[in-house]
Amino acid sequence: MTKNILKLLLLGAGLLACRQLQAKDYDVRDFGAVGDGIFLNSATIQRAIDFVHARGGGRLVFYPGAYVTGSIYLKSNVTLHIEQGATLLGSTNPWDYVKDPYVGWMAMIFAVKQENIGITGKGVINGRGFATANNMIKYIQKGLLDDPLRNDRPSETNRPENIHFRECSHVAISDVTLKDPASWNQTYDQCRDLLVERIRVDSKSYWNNDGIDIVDCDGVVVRESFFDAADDAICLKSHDANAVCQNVTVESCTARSSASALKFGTASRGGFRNIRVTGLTVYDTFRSAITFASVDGGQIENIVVDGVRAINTGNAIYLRLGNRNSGKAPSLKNVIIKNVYAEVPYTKPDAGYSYEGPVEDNPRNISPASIVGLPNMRVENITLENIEMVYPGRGDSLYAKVGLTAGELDGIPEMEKSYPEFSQFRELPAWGLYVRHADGIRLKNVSFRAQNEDYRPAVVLDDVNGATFTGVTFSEPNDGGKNQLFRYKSSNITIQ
């Protein structure tokens, strides 16, 4: 994303902040709200929002206390300001929430087709999701709520998120703590001019607790924020085949996840373009520090990741093309990932967290970073620069093996219709980087370091056309001088 686009986003956020400073403050208690942690305030808060909206807007202020609420709808020109010491406390009664018929989700705070809205302050939004979700299960088992109860839990859409904004513009979320939703934490779907800054997310009270989901939005800045999530931490999605998630900046954030830290493409119908991520810290993450995947026909292009430090993560980088019957060909091209340090452990990175990633999905030997397309849908133009990846080694051919024979390499499944995760292929023949069905791969100043011996080479290229290795180094104890770069069905490979 260009500097001019970023300046426009910040200007829009600044104008919104000015409007908020000039707007009148309204005390939610003046409308009858009670912050005792018991009284249900949903109707009271909604009347207050409607009142402020009808009078041209302003800040609805929550002073210290615990304000229990179910679903409420934020409206244009209204900001919820939650003071330090104040908490919006989600009701644990599922009947206090609505499933909005337009967005198809359940949430505590909705906004649909509104503008100049925000949630600010150093207070807390606490969904109490574990209790709410388990109460929902009781009602489902009694036949009072309709849900298939797959995997012994309600569908994500039938559990309340903390925030769900759809088709809103000029949105500012700042300084608040968002914790313990029953489903995804916060979703911004087809929004424009969105600023999320200095927020703290503690989102690991139940299954599918994403940190933040940015869906088909245009013009987004997420900065100086912390995300601790049971599911993907910073997640970009594209639900609409006719929309694109674009012009997004993520800067100076920290992420931990029992899934992936930075991920987009779980839903990838339209696509992603002009995305820039800088200054990202990742730790204790079960899956990948970085995952970009297009498996539903979407286009991924013009992506820059600059500056990642990932410690104790199950995988460093995973780039993937798939084809889940979307009716159109996906693409993944023009991606630059640079200035990265990543350490992959031998042990489980998220061990001890409330909701750990499923070990049954993992291969027996540690997986390499991977760039994987399909024979007729190839990954294109990927640059990895100034990167150091540290692996534990210890790959054991007697434990599980994929070797370098034609039969073994051709036997690695394509899995074009599978959910995209680095572990989906199970065993892979490299310990550092595996590239398959790709064109135009550039590695510059990339270091692969194994802490112990591994039966595999560091890098395997399978059906790669055009790859340049400049200043690439390999370190593995007692490697016996083996060839650390193996080529199969690959051409135009340059080593400098």
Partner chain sequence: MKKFIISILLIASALHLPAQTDYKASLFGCMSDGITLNTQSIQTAINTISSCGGGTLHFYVGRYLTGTIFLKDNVTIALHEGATLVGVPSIYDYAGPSDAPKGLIVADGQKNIGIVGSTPEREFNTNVVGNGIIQGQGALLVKNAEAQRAKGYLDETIEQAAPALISFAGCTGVKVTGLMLEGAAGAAVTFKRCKNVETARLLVDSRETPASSGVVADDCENLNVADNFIHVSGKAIRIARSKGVKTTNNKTPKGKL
Contents of the next structure:
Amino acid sequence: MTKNILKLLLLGAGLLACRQLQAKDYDVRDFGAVGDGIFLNSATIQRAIDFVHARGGGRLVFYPGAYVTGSIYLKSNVTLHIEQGATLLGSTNPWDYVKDPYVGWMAMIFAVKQENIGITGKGVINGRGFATANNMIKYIQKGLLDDPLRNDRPSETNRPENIHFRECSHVAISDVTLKDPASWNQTYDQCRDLLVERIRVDSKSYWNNDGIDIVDCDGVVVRESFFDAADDAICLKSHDANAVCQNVTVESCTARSSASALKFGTASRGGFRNIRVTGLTVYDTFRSAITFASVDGGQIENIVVDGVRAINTGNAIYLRLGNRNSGKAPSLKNVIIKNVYAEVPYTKPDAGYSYEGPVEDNPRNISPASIVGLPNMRVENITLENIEMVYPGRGDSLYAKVGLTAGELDGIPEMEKSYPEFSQFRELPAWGLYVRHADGIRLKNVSFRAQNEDYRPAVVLDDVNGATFTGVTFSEPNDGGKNQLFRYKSSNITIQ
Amino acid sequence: MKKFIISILLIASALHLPAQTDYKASLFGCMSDGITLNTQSIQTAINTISSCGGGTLHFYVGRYLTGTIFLKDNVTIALHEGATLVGVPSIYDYAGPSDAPKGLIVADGQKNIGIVGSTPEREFNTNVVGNGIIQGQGALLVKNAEAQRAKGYLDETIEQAAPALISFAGCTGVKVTGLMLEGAAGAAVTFKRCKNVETARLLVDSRETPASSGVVADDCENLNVADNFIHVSGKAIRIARSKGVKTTNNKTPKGKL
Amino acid sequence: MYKKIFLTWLFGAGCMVQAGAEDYNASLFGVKSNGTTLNTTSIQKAIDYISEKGGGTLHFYVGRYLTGTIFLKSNVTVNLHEGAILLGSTNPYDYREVEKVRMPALVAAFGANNIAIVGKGVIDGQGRELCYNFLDQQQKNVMPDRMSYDRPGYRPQGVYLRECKNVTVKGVTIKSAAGWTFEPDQCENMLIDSVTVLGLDFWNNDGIDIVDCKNLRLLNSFIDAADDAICFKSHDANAANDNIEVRSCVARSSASAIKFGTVSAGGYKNIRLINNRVYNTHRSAITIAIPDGGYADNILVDSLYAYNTSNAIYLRIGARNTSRPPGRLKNVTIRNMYCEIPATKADAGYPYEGPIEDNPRNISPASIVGLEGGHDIENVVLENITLVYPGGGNEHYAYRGLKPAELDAIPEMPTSYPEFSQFIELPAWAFWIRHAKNIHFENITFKAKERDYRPAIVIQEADGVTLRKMAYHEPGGKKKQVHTYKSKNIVQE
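Got the form predicted on its own; could you also share the form predicted together with the partner chain?
Below is the whole assembly, all chains and molecules, this chain first.
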């Protein structure tokens, strides 16, 4: 696996080297584009891309200015280079965007089945999505576009993303700032050899503003990037039951989200494998720092998360198997999570951000980290090592209570068809870690700290077969020596 | 045919629009400020109206900036007094039918289409009445095309790149009446392989480019060109290989044609 | 004369009384300068509080103050310091009306005395976005509107002051209203000085509308508007604009730069327009229209300079309102005027360019046009005037000959909207007079840059026209430049 990662890194470097070799720069203004913040340049930019593509490739350079555009399609061997001070400004007129019939989404910058493409430079891509999304609502309400307006918003596919690349290879996205799309920010779907580095994502302009969505890609490096998103910040998905999101490295990134910071899923049809996440910083995040969910029949395996610092984050870790009608058995196994420090607050971690995450699944006391399979589909072989989790405690049994009796523990619903979220079960019987329907759990050098008393024990194992606890410590004020590790229907538990 | 009707019904029902044949441009977000590029908004309007069975898209006084728009079956554009469609001066915003010149307003193989100026009641009669305006900004367009050629970015000749104001090919049942047509980069109006065409009461003023023709027709059938005033740098009326052509009471600054 | 001086004195004194003693900063009332907090209620509270405490000044320092409608109250001065922007909300539901006349505005006042808006700050209505939001609500039929011309009819003005006395508006910029930019309506003793008025953000947006006011001075101001720039109106048949001076202003318009009308229910008297400039204007430099009854009497236009303006002068009596007899237009002096009329569109490139209409016609002349049946325009003096025309009138494009039948065929159009272009082709290239009495031209130069098929002047159905010291410049050899028809007492010297 390490070898795989190395290969990826080399590949990233190789991509960069290639890019510097192909030389020619074209100034988009030479084609008649105007950076006045008013003139709609879609046709001109498209013609410029086509021209550079036809001439064997090169960089189409945007010098300082604000270039308004609707949908454009990037072509092979063309890089959009956006200089510092230049902005690609999304048109706020929804009709200026194409809903690509092949991918079924709207976007400002599309690429479909192209190779050797990129978006570089320290400039900005600003979708102005708030205005665009609201303009789209007007047209839907007038009956000009068919959309159910679920939750009083247009569906994600009827709002433009900033970037949507599909089935492309050798893609490099570097240095740019991606701001304010109307839907997800950037989707890379079934792409090969994708390098994303030093980008900055500011994505809080409308509902479902994901930071980055990597869907069924093979060979991805995301590094040294910053994500601040209203929805999931760094999100790996698998839309295709016959494809897999694999060989992905996420390193030295920072993420803030009003949903989850690093998420696999929710769409998880094919699966995720050979993923390595290192040096991730998370803050002010409403849901989980890390959540891996396989609920659509996908396989999650060979995952390493090494080095996470999560401050003011609603939940540290959530691993979940579910079964939302895929007709295929999902799996979640061989996951190593190590070197994690997480602080969970008592108050709402993303309060004050625009498009704050919705408060739901109440009443419940602070939820623990959780690893939850299904009775007949078990989570397997999970290692948690060198981990410190700090909780606020304050679990109050008068507010919500799930005790440790057989009836109460068995009464926790399986929710196999539900949307997987750390809070979905409402009240859980532990304040630190809850494990259910799992085999082969190893905790090594893990410390659970509650800052205040909690009516619950730190850890509850329910239907766990095979668990090893080495150097696991608990700290809770005035705990009166209560049993912090509660076992139920579990076997082969070793405590060292 | 049955399938066709069903599909229209489906679209109409999906779009919750009340049954109608008259649509105002603002419904589709068209802006009359002269600054907003309306190409896709107008195109959306045309597509919607055509798919709902046809009708008239009304533009009221104002300047509507646009690139090429494609007219579709059973759609008429009505330009009321003072309503001006303004061609965007960017050369890459134009397209055309496959075998005919590019145009600001284009139709390729459509039937029952029109662009008409309204004809309000006048207290007295003038010989020619034109309301509703199409401005091509031809001089700017040609200048921009020349600049693109000089840089080597444009392979087309100026003649190929310069759009007409109206370019219809292979259309049946065409009405172009009661308009002021100004500043075309190419010809003002050109028809190719069109049938049953009425072109009347136009005020054509197109002298910004060296050889802008007024009304051009090639390989057409049943063509009526009447009551037009044509002031152009090229030929006022140029008709070739056509049958059933009627030209009556057309004038130029030098007098009757 | 004494009476005039007394009036001026009164009016100056009135303007000085108002600045109240106490100073209040907006922040005292919790007003936020961040551009996103809606301050309507806080600002209103501030104004009400200051007014109740006997008056004073509310200071806004640099910042963006978002607000819906606020009402000015007696003895309150609003001081918008440099960099302070009063920003109109873009939500249609944040606006209220002056109920008596159902007029919505961003800044409104009704029956307030001793009020002022001063400072170098800006009142910005964010009108375009607001209009589109109105349009959206109207299209969905949440807010019913006639939507004539496919536009919202009901739109808030920038500043609307009704029945106020002793008012000063000085230094500020008023811009981007959704409707008319600034309208004093039935106000008395008012000074508008050194203001910038920009009404370029939507259709029908006038600059300043002075409606039925008394003792008003508009000085040193710049007005640029999509519709009429400086516009006198009379909405009330029992009121009139009386004793108004407009001095040293610059106006640009995609309609008329200085206009009396269109609504002329009451009238206009004692109006002085001195040393004003006009440029890039789509219609007339000065137009006085009496189409609804009412009157215009004792009007002085002195030192008016107009460049790139499609028409110099248009004086017109109409009869749109058939329930009243036509109005009167008399005692007008226009002197020391220069106007250049272009062959091309004067306001090309401005947002909301004026519409091209009334074609085909060659360049229209300046005109004085009364109505048949004894409704002449009377006693007009035109002195020291130069009008420069492009000429080039082509008879194949449009033709109006001098034969009796052709001149008689020019329609009277009593019920039409009064506009210099309304008759389409006219028979003269410089000046056309019909149904007028006692018109005196002296020291006048008419210049055409190209030969025109028409004569310079046509006078028809007029009584008493003096042409003294006239000069005509037109290339292409001598021709008869004055044609008279059915007229008497024509003197040419």
